[in-house]
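Just one chain follows, in the form predicted on its own, and it is written as structure tokens.
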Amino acid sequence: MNAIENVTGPVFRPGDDGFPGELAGYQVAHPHRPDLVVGATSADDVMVAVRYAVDHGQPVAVETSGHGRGEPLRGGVLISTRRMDGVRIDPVARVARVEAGTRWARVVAAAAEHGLTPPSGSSPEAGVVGYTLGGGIGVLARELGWASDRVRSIDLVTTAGPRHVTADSDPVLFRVLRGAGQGLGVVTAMEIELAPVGRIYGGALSVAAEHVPALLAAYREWTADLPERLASSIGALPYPDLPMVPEHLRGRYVAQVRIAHTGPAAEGERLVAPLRAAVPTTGTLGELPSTRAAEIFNEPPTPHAYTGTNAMLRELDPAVLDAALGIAGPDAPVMCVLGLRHLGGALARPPAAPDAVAHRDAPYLLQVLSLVDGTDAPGRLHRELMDAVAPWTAGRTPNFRFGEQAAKDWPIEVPGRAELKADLDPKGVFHA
């Protein structure tokens, strides 16, 4: 039997000082309750914790940041990776290496010393490899494409050991890990392409209520013409009454316009005129460096319970802004947060490697979220708004499926993974 104290980091288990804290995440509406935690400082203590498993007929999960997680852990084995963030550049190659529980803000941080700027996220906190396993919409998607089209190489712990996987290592298993690589193994460190990009032109614009629904009428006609170093999405919510609340959004429903632009500032300015033209608007926009880029989104970093889920569009008809408004809009019987995001330009296009990517061809994201309130209202109404737009519905991307509604959708069945699954672990030990 394989000893778990053979490991390098530290161990915990129920009732251990410090066991608490290994469970913590950024969603905290579904904590794992694990009979074991490691702590794991190197790909062989992740090695250790998995034969550890196997041999003991108990399930494994990984927590890096825990934003997305979807059905928590009951009993086996949770292998936490936040001691493993090492962050490699190599500026000549344009190519970061990061270990499997680094979060964006140190590839971000990184990269910019460089002039270079990776595909990350709205929320700098998120772990890199949960996001790109699930194919990833950064920040500056429009030009850079998918997180996962961006990918080199992957190190993969499974339960025969470890896997170096490249396009040319394992066409198929490489294929299959970027977009729909939950539950195959341990990512231990992966390889990812950076972009000479090291300013933006950029910002959020906001509006009242009463122009919203003139707001979202006029972006679907803004976006259908813009060139795709230019990448938007509009975020609604009732904003809290609250001192730590900027004033001027307290108390008030408001939708922000989130604009990120590589070109230059002029060209910029000139390709938002139309919008601030067709709806009044309050903020401002201008260059702001590479490393400020997720402020453009401003997520809350304190951890929280929510719920949430997207749907791609095949088109952004008029009746799916309805919709939005009058089912999660300032009216609805529980906080919503409304989310649409323009797509298309890079992300539309395939990657030099085939990956598992679906609904490339979606032109528009539209996501809600919610805050769990011990009852099942927020799930209601999200489904409600998922059938009232399913006729113009592609599909759903894994990286905005929060809480139950991510276990629910879970998983995702693309050509091969069902055969890699059964290949790479027969028993069924990684939980998704």
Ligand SMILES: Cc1cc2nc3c(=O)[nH]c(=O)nc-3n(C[C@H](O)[C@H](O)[C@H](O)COP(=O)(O)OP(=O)(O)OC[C@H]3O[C@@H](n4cnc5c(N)ncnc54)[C@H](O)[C@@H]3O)c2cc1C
Given for the second form:
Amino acid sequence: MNAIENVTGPVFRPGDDGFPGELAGYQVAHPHRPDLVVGATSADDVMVAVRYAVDHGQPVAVETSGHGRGEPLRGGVLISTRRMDGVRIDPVARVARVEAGTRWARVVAAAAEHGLTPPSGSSPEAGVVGYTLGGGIGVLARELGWASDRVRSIDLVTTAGPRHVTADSDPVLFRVLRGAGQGLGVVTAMEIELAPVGRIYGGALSVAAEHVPALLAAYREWTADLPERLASSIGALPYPDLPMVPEHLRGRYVAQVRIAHTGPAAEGERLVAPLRAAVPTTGTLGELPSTRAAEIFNEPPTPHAYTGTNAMLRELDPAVLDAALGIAGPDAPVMCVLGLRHLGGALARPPAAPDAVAHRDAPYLLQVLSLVDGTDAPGRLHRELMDAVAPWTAGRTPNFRFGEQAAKDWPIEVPGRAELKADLDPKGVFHA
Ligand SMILES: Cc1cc2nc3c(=O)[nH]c(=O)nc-3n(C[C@H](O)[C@H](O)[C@H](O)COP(=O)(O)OP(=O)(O)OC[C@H]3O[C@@H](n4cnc5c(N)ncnc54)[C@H](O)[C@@H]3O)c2cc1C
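Next, give the form predicted together with this ligand, keeping in mind that what was shown is the form predicted on its own.
Entire complex below, previous chain first.
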């Protein structure tokens, strides 16, 4: 039998002082309730924890930030990767090697020292590995492509032991891990390609509630013909009337248009001008270092309880925009954060080595997210919206499905994954 005492990092059991802190994450709904938490500090620790779980017939979950926690673990072993947060940049090869628990903020900062940027998203505190296993749509995604497209290698611990996975060594596993990779093992490190971007032109423009329908119509036209160095999205929500909310947003329904352009500022300004002319906006765009790109989204830093889903759209039919605003807009019975991302560009091109990203040619992503209120009202409303846009929906992307219900309602099937799961995890130890 494998002794859990062989791990170098701390081990926590219910009742231990550090136990509640290890379970805390960004998502506060449905926390894990394991019998044991292993605070892994190395791939060896991860291996000991996995072998212990296999020997004792217990399920294993892995968590970094808790941003993407789905169904909670009941009993079993939680491997907390937070202590494994090393980053090494190879500026010549333009590659970052990151450990299991590294968050994007560390990679963004380390890469920027060499004038490079990773395919990071709107939340600097999200974990690189969890994000990339689900595909990963970054702030500059139309130019950089899916994060999983940029993965060079993956170190994985399975129930049979460690393996270094590359396109040459293990093409099927390498494909499935990049886009549908959760629940097959524990990734202990990853190598990801960086891009030579040091500055961007961008920011967020605010649009008041009465102009939001016109904004969506104008956005549809504007995004029909843009170079891929211009990435944009819209987020619309009723901002709470609370002191921590900036005064111009407090208690109002406002849409934010987020812009990130990697070309010269003058070109960015020229490209955005038609949208600015179409609807009244407030706010300014300007040049900023790529280290500040995530600020354009201004995600809430405070942990909270949320649920949400998405639709990868084949086209942005006006009926989709009407359904989005009619069902989940300012008059929705449940507070909804609506999101609309312009995809395309590099996101639509096939990667050098095939991966498991589905519907990559979808030109738009519709997102909806609500706070968990203890009822099934948010889930019902999200389903109503997803049903209404079903005629234009190609499928869903894993990363923007949040909460227990989302994973149950819409499983994502990828060719070859079920066979790999049966082979790598025959006892079904890894909890997805
Ligand atoms: C505010 C916010 C902003 C976001 N912005 C973006 C965005 O711009 N683009 C985008 O694509 N996504 C975005 N996401 C979604 C995010 O990428 C996913 O939720 C992702 O799962 C987060 O990974 P994590 O490791 O931080 O989360 P965790 O909750 O810690 O992990 C999520 C899951 O990933 C798996 N996992 C994590 N680490 C490992 C590992 N080492 N080995 C094996 N499996 C592992 C596990 O299955 C785990 O349950 C955002 C989410 C939030 C809440």
